[in-house]
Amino acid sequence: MSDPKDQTIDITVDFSGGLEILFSNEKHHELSVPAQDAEGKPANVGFLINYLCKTLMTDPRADLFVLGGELRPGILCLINDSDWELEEEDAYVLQPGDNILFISTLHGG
C-alpha cells in the first residue's frame, strides 16, 4: 500500500484574462498535485493556489494572483465550470479530473 503523502491527484488548471503571463504564457496545464497538504489534510483549492505560486508561477509578480495568501480580488475561479462561491470557495477539496479555471478581470486604466 502506498504512503498517502506520495499520492497525487490529476487535475487541469487553466488561466485566462492575462493571468497566463504569470505562468510561462501557458493557458492550459495538466497537473498531478499532492493529494494532501503539509498537515495531511485533503488538498483543496486554497492549497492549490499556494502550490501554483510555489511550483508553476514563473513571473515574480505573485501579487497579481494572490494577496495575503488568498486569491486576489478581481480574479474569478471556476471549479468544473461553476463559480467557486457555489463550491465552498478555497475549501473545495480537489477531485481527480477537476478543471480549475482562473480568470483575471483586472484591467489597467
Second form
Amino acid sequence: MSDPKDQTIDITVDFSGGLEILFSNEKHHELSVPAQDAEGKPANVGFLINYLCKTLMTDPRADLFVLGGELRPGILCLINDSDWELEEEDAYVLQPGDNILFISTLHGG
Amino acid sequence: MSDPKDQTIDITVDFSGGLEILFSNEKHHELSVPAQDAEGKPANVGFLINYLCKTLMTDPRADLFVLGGELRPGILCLINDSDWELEEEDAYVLQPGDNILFISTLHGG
Amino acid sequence: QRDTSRPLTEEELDRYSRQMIVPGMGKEAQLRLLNAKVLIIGAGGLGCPAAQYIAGAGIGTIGVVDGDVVERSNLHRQVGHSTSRIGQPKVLSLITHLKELNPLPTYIAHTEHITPLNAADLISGYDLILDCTDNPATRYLISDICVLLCKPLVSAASVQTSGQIIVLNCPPTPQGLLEGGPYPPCYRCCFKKPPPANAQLSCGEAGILGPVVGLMGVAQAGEAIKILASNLHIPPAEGEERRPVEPTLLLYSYSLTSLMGPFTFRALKMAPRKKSCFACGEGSQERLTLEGVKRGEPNYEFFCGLGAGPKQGVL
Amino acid sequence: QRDTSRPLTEEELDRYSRQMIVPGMGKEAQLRLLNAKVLIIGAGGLGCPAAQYIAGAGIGTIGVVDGDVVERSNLHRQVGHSTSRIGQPKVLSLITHLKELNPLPTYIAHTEHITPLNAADLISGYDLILDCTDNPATRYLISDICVLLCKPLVSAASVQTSGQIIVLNCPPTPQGLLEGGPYPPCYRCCFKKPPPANAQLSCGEAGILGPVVGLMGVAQAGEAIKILASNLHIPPAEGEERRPVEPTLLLYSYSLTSLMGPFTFRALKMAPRKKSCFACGEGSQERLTLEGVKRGEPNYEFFCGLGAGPKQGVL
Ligand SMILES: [Zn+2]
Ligand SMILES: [Zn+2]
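And the form predicted together with the partner chain, for comparison with the form predicted alone?
After this comes the whole thing, all chains and molecules, with the earlier chain placed first.
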C-alpha cells in the first residue's frame, strides 16, 4: 500500500459569477487533491480552499478569494450543489467524486 | 435468496411537456419495477414502457403514449438525461438508480 | 375592492384567455392576479422584461420604483424604454410602454430611489416585491423591509455573463419565529455579508449582455405570477399540509464561446431561515425594526462599504 | 459591405458599450454583430422577446417573417406589440417597436407566412435563423431549408407550462457528410417524426403562460448573439481544433404550484447528425433538394397529418 500521505482524492471544482477569472478563466476543474492535510487529518473544504490558493490560482489577488483566513465575504461555497451551511461548512471532509462550487454574489440588474 | 422473478429494480421515471397528464398529473415517479420480463430476460426500456402503460397510466388514452407497439411519434425517451438513441433505445437494460424521462415534442410559440 | 368572485369583462376574457386555459390556472387564479399588487423596484435590465410579463398577465396594480432617467446606453437591454424617451424618468418611460401593452392595470409611478426613509411606505402597499435593483445596499434594505412587513420577495441579479434568482420570504413568516420550521430564508440568510467594495461590480462598470439579464427578469415575472396565481404567499392554514421549504438559488452561467449545455443552469439548494440571521433569526426583533431603519440602523451604506477603495475587476 | 475593421460611430459606442466591455466581447465581436443578418421567423410569443434583444445588441440586419395580424389575445405574451397596433400585421407592429428601441439596424419586413415556395428565398439572405413559429409542418420546413442552405438554426417551442430550445446545424455541415464527424444534428435528427395530429397542441388551443414562452425567446436571442459574436457558425478551418459537438436540448418545466427547483431546467444530451436522417444523413442529397421542396416534396402538411381527427388535450 502507498503511503497515506501520497494518497489523493478525485474531485471537481467549479467557479462561477466571475471568480473563474482568478483561476485561469476556467469554470470547471478536475483535480486530484491530497487526501490528508499536513497534520494527517482527512482533507476538508477548509484545506481545499488553501490548496486552491496555492496550486490553482493564477491571479495574484488572493484577497479576492480568501480574506482574513476565511472565504471572502460575498462568495458562496456549494458542496454537491448544496449551500455548505447545510453540510459542515469548511469542516466538511472531502469525498471522492465531490463537486465543490464557488460562486460570487451578484448585485447588478 | 429470493426468487429472481420477484426481484425489483428501483428507478425514477419522469414525464414532461404534457405527458404527465396521462400519469395522474405527476411529473416525478419513484418506482420499483420487476428486474425481469415474463420470459426471464433482464428488464429493458421496452419492457418498462409496457409496464408503465399497465400499472402507472391513469388515463385511458394509451395511444397517446404507445402507438403500434412503439413509443408514440413525438415522444422522446431520455436515459439519464441522454437521448435513448445514444444508448440502445428500447433494448437498454435498466440499472438500479436509472432515471428515465419521457418528453413530448412541443411546437407552439 | 378585492372581489374574488366577480365575472370577468369581455376585454379581460379576451386578453387573458390564453393563460386562463392553461391547466392549473382558470378564472379563480386569474382573479387573484387581477386583485394583486406588485411592486417592481428598479426599471432597468431586470425590471423592464419582468414588468412586461407582469403587466401582460393582468396583475391589477403595478408599482414601479426608480430614480434614474433613460440613457442611450441602457437600451440594448432595458427593452421597456425607447430612443424617443431618452432623458425621461425610467419609471414614466416604462409605464408608457406597459400601458400600450395592457391599459387595464393600475400603474403607480414612484420616480425616486428606494431609501431607508421611504422603503417601508413604498413596500407596505403591495402584496409581492420584485428586487430588480443594482447594488448590495439596496438589496439588503429591501429584504429587511420585506421581513418586517411580511412580504414575499423575488430577487434577481446579473452582471456580465452570469445571473442569479431566488424567491425569498415566501410564504412570509413572522420575524424571529423559528419554532415549527424550517421557514423560508431572507436575503441575509443566504448572503450574510456583502463582498468588500472592491469586489462589487455594477453592470455599468463591468458590462452586461442583454439576454442574460433579460432571462433573469422574465424568470422573476414567472415566479411572481405563480406565487400570486396559486396563493403560494399565503401561509398555510392551521393543520393544512405545508409544502416543504426548499429554497433554491438558480444560477445562470452564459458562455460566449460555447452553446447551451449541462452547466448553463444550476439549481442550488440553500439553507432555510437561520437562527443566526440578523434580520429574521433569533432575537432579530430587537435588532431590526421599522423605526430603526428610518433612524439609520443598520447603516446599509457602511455595511456594504461603499467608497472603500478602487475596484479590482472581479465580481 | 461587411467591413470588419471600421471604427464604431459615437452612437454605436454609446449603445453597445455595456456589452462590449463584457469579457470575451470587445470591438471585434461587436463588429461581427453589426455585420450579421438574422432572420426571425414568427413574430409571436417567442419572436417578440427574441427580437428585442437581437435588436438591442445591434445585429446589423434583422428580418422578421409572419403573416398574422396582432390580436388582443396575443398581448399577454407578445410583448413587442401594443393595443394601438391591434389589427396591424405582426411584422410591421414588431418592427415599429424595434425601431423605437434601436433605430440603427436595417429591418426587413416579410409580411407573409413561410411556405415551401418562398422558404429558400427568405432564408438565403441571412446568416442565422431563429425558428419562433408555432406548428410542426413549418418547423420541419425551416430545418430542411437550413440544411440545404447551410444556415445555423436556433429553434425553440413552448406550450402551456413547458418550453424547449436547441441550437441546430451549427456550424452548418454539407448535406450528407458523415465522414470526419460527429457533426451537429438538424431538427429531423432530433425529432424524427411529428406527433399524430390529435396530439399536436397550439398555444391558442392549449394555452400558454407569458413568462414561459418569453424565457425561451430570450434564450434564443442569447444563443444567436453568442454564435455570431464568437463565430461559432463558421466551420473550423483545416487543422483548427474543433469544439466537440454536444447537442443539448434545454427543457424548461415551469410549475404553477411550486417554486423554481432542481427540475425546472434540464439539459438533455442529444445525438449528433444521424446517418439515417432524411434531411442530412446518408443519401439525403437524393431525397431532399431545394427544387424538390418547391415542387412539394416532401409534403410537409401530409407528413404532419394536419386535419387528421379531433384533438385530445395532450401535447
Ligand atoms: Zn434571514
Ligand atoms: Zn438531420
